[in-house]
Amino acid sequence: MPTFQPVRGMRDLLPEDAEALNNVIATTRETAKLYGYREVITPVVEPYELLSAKSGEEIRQRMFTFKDLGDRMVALRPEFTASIARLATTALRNEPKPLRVFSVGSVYRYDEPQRGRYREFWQANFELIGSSMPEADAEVLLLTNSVMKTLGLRNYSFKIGHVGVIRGILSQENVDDTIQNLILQRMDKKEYDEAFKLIEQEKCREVLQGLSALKGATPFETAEKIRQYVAGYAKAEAAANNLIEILQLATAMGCPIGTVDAAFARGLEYYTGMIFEVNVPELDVALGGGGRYDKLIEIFGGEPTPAVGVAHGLDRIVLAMQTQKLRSPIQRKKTAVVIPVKQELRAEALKLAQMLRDAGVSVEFEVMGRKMAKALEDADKRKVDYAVIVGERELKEGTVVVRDLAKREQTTVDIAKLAAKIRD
């Protein structure tokens, strides 16, 4: 018989890996509640037309697509925003604005597998729909900062740009939208020479080259240089002013803005305004990113609706925490194994195990029929905290023996106090 392995780019998450991922998910869920975001669950499979509409050529080429049995072209979701935009035009269209929604789950892209990059990966996604104010942009930055801070990540910083600056210049120089998208795709890959070759107008090309070279000692200095540089380009100037407003709000709340990059672009075509990523020095991939997309909901048949969002790469956050040797902020509960001394005591021991579970204690039961020494050895290998040994004499006295497997100590405990003993 052949030995099967996961499909390339997919992974099995073993118990410790799954626990680490779920602890990060729990933190993102708690953060969502604190900021007033309500969770929605969308399908993993969506119509290809929906997912490809404004995703960008790079992602379109890397989607897992296939025809279903009804001969419809469908795809595995490469991200969440298109699905949320669909909801905003249908089931949630009459909800009061702003609409704050949160999603978490697996997404799929046919990328080349490498450290921190998989073909099946997990995201936590936050969308704030209905506001065009800079406070909304600042909120997704602050929310992301809250997740990173709660998880204990060190030395993370934000990189921020504004698509409106680049698009404002290109639009005023009459560069076609299709060419604009191609330019931004190249800039996203940092292929600046290739991007600028796509611009026929020499003046426009020189302006963008100059813009991409702007640097400052601080994020605000860079943003101010951008504003001065694009004077005369009305839309680009408005975008630069918007960027400065967002920076002022985010930094006032302690959000660590590392750099402002005038040539920063992201691979999705639907961005219209502020864009950002959050990074740690130990990894060369972003832990999360997002931005403003004010036209997507309208493209999908809804009313013109401003929106901004962020996706957190949960696998990458776990990797960053492991690299920085961080423990999850969620405290692991104590665990116990219940072992009857002999078979005749199995029923009473099972009742005891269930009593502990009802009291909120994580309990395993010795189901292998092993001798006491072997059962204790197994529990120790699997890092169980306590062994509850059920003996005939102790039961008659309303007690059990509790062995602390880490300390190699054991005591006799009243059954009535057993749950409190293990929890505390």
The other form holds:
Amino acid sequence: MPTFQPVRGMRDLLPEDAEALNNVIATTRETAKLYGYREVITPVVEPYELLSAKSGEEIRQRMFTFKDLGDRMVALRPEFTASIARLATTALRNEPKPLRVFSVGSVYRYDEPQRGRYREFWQANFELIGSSMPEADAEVLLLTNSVMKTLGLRNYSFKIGHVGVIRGILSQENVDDTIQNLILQRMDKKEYDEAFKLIEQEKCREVLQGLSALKGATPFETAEKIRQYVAGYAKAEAAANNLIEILQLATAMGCPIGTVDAAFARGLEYYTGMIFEVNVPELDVALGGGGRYDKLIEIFGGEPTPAVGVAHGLDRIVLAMQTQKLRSPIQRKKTAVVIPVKQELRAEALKLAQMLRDAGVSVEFEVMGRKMAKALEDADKRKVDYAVIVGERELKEGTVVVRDLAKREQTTVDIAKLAAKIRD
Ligand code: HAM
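Would you mind generating the form predicted together with ligand HAM now that we have the form predicted alone?
Below is the whole assembly, all chains and molecules, this chain first.
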């Protein structure tokens, strides 16, 4: 038999990678609690129709889709928002609003693999359902800021836009929704010329071209220029005002806004309002992204319900932390290995190991039956902090020998004080 490798675009996360990912997950989960988001766990496999309904052509084409044995068309989730919107129309339908929901897990897209782009990756997802107020949009930016800050990331910044500006102009110029979606897809890929070619009305094409070229010295100046530029397009004007309000709230709270971009579009089709991404200079892919989607829940059969959310790309956050040489804010606990001096002391040593675990110390037991020198050498190689050496004479005196493997020092410690000595 040949040896097997993971499927292209999928990765094994070895212990250190898994630990790095889990530490980021812990920070997002803690942030969710601080902001009042309650966690739900939804299936990895969902009906194809649910996932494809408003995700947009880009994601639709990249889904892992198959028929299950019951002949149902299903897919691996490419994101969480559709699943949460499904819940908002079913099991969570009658929950009081606002509803704040957090999820974390793996998602699947048949993207072209490269640095920071995988076919199985991890997201932490936050949805705030039931409010159309700018403070709700600001909250999603702020909690993203909190995650980045807690992890110690430097020089990250937000790029913000508003789908309502472009859609407002296109609707008023009678460009139908299907064409609007195609235009936004092209704009998401930065294929602006291709995008504008799809607009038949010359005046409208010129207006959008002009809009996409708008730039101010600061994000506020750009937003203000957008607002003035779209005067006369009522919906676009309202969108620009909304964007300015959100910007004011987010900047007042110290959220680093890098750019405001009127031509910024995102691949997902369900967005109706503010959209954003967060980036660090070291990576050319976004660490997270989100926005407002006020129609999706209604499309899924619920009451008209405004909503806004974000997904953090956890693999990319880990990559950014590694590139910036950051350690996790979560303190690693000290570890120990318990080694009996001779086989006859196994039972006593096992008891001691269990006592330490009961006191919350992470303990390995020497199970290879090796001589002391070999067992210590192995513990040292695997970067265990302490070796607890269980000898007959010491046991009689209620003590053990504790070796600090990094410092290469040993001391005799009372068993009663052992857990505290290792922990602290
Ligand atoms: P998204 O921008 O498609 O948004 O994905 C969010 C984040 O997932 C991206 O910013 C990126 O960090 C990460 N990501 C995307 N594709 C890959 C990939 N192939 N490999 C590694 N990481 C990737 C959404 O998924 C929306 N559901 C966000 C949202 C929630 N909007 C409203 N609520």
